[in-house]
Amino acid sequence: MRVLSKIAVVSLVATSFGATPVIGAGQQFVTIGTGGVTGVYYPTGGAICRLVNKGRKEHGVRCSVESTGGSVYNINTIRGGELDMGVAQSDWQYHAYNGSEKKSFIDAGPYKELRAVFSVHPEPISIVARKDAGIKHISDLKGKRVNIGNAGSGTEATWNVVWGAMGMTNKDLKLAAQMKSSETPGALCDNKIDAFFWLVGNPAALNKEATTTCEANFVAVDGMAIDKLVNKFPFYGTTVIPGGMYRGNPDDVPTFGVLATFVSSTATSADTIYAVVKSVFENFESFKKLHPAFGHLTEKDMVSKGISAPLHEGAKRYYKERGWL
């Protein structure tokens, strides 16, 4: 049985638990690792659980979400047997499976039991800066106070990759802050930092908070070094933060990013994953309405883009039934 990690658990079902129990005859309880409650990962997990729990009498799977440190934490905790499923950036799905890039993945070795289930929303890099800081391009962050993501998160890991691709280290910053994402708009508007970096689906509450509370602008993330990085890795793609989405930012801002993906492992049964996948795609229009970041999702993209580990057998079974594989 899987012992739950010692962090806050927000349950979407009325039950108490200290392990992954079987609830009643033939019923399975599963937990999804997400991210901070102010980001998009948390409502993503909540949306999936909502649809799973809606059909629990039919398939016997009951679901809850945990607010966690994000991508890297979720993958490592799935590997440790303390989570059944989780949301993770497509790049960290790739690096965990291959045992590359991040020290913890390299030290642990390739995680060949990791399995992709489907992808979700795009997550472009958002760099939000105080307008009086004079930061228009990522290169302008040199010598500035920047929040780079909380320790151990996928955001911090991606920051290190991107900033390294620019030929920089954190020593080139005046301050490399590591506050929780929920703290960053306040810190920006209180002039404690000049900018914050993260990957998030848009529209995002914290981006809106920063741009409505104080004068803030989005920072362009493009150029030769970024093009080289995007061309090197298939899990990256160029995009824009749409003009007019946030106050004081009327023009499109070029950037690039990853996809949020839903992952599990071979330790979670094919029947359980099949039930989860079917719950989402049999209620696809309802799923798209559960968060603004899901509005432009298509079934085709969710089963073909951002998949950088083998598909779980349960997911493959459903996709073959639908004729998608």
Second form
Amino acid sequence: MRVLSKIAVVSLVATSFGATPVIGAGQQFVTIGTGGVTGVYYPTGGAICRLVNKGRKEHGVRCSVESTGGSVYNINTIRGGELDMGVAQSDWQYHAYNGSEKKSFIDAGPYKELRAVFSVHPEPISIVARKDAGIKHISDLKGKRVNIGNAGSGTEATWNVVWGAMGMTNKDLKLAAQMKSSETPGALCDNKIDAFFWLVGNPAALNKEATTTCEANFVAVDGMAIDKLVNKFPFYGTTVIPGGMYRGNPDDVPTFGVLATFVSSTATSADTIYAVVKSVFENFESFKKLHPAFGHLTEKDMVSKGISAPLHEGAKRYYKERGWL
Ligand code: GLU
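Please give the corresponding structure for the form predicted in complex with glutamic acid, as opposed to the form predicted alone shown earlier.
Next comes the full complex, and the chain you just saw is listed first.
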């Protein structure tokens, strides 16, 4: 108990002094920003920290995770120097680095110090609707009560892109709710919303919660406007929500998505990022078992796909050693 509270105080002090401060005898702290607790970012960050902390006697890096609002929050907070690493959708990694698409990214200008570390699982757009709302296709959301994602999530940012590509604005919804992801299954099953939209790895605890608590179906995200959007950018790809993964949804549902990626910045030391990537890739088989969304990951894909910003120095050093670059 005493030890725990001491650690909590130390990491609080550590974060308030900016990225990767060195405390005590060669100890480095790395804090990873993730997402909501019932998403996949949060357990992914946890899995990585467990691997890092297992080897901390050798490399001196202690890792901790924070539950956050998601991709955009993580990128902005790394930029502000208050997080060392974070998880971000590949589309927002691209747009942050290039200063494009989202007003706050355009206004802030290209974030040239942003660094990619590796990518992880695919994140298809999941739209989960109450069965009694009769929503089968994304266009059926018109006039409905929809949770579009909390402020700071990659979800909300991508919603604006997708709904805009369909020629719609939030005025075309009856309600554009912005609850955080963990609140949405309850709101759906209590009939406060008709559907929720988000980008997440499968299987996600939250999708399971919604489909087991009440009658809910996944919604198709396809058609001409979607094809046009997917063809326009390299970070989008078509995929499906696999049939049989969630209760009451026996058939594949077409959709498209991005990849979840780990990002950092030039402000975080190469030694720290080297220790993190080494911990993951030297324990790769156990890493893949830590979440069912990681089942299909390969080392080659993780260091090449979904990477829009330059690779972090520390990551590059390790990938070169392994002959991957
Ligand atoms: N892709 C989501 C976002 O940035 C988060 C998903 C998750 O928490 O697993 O909004």
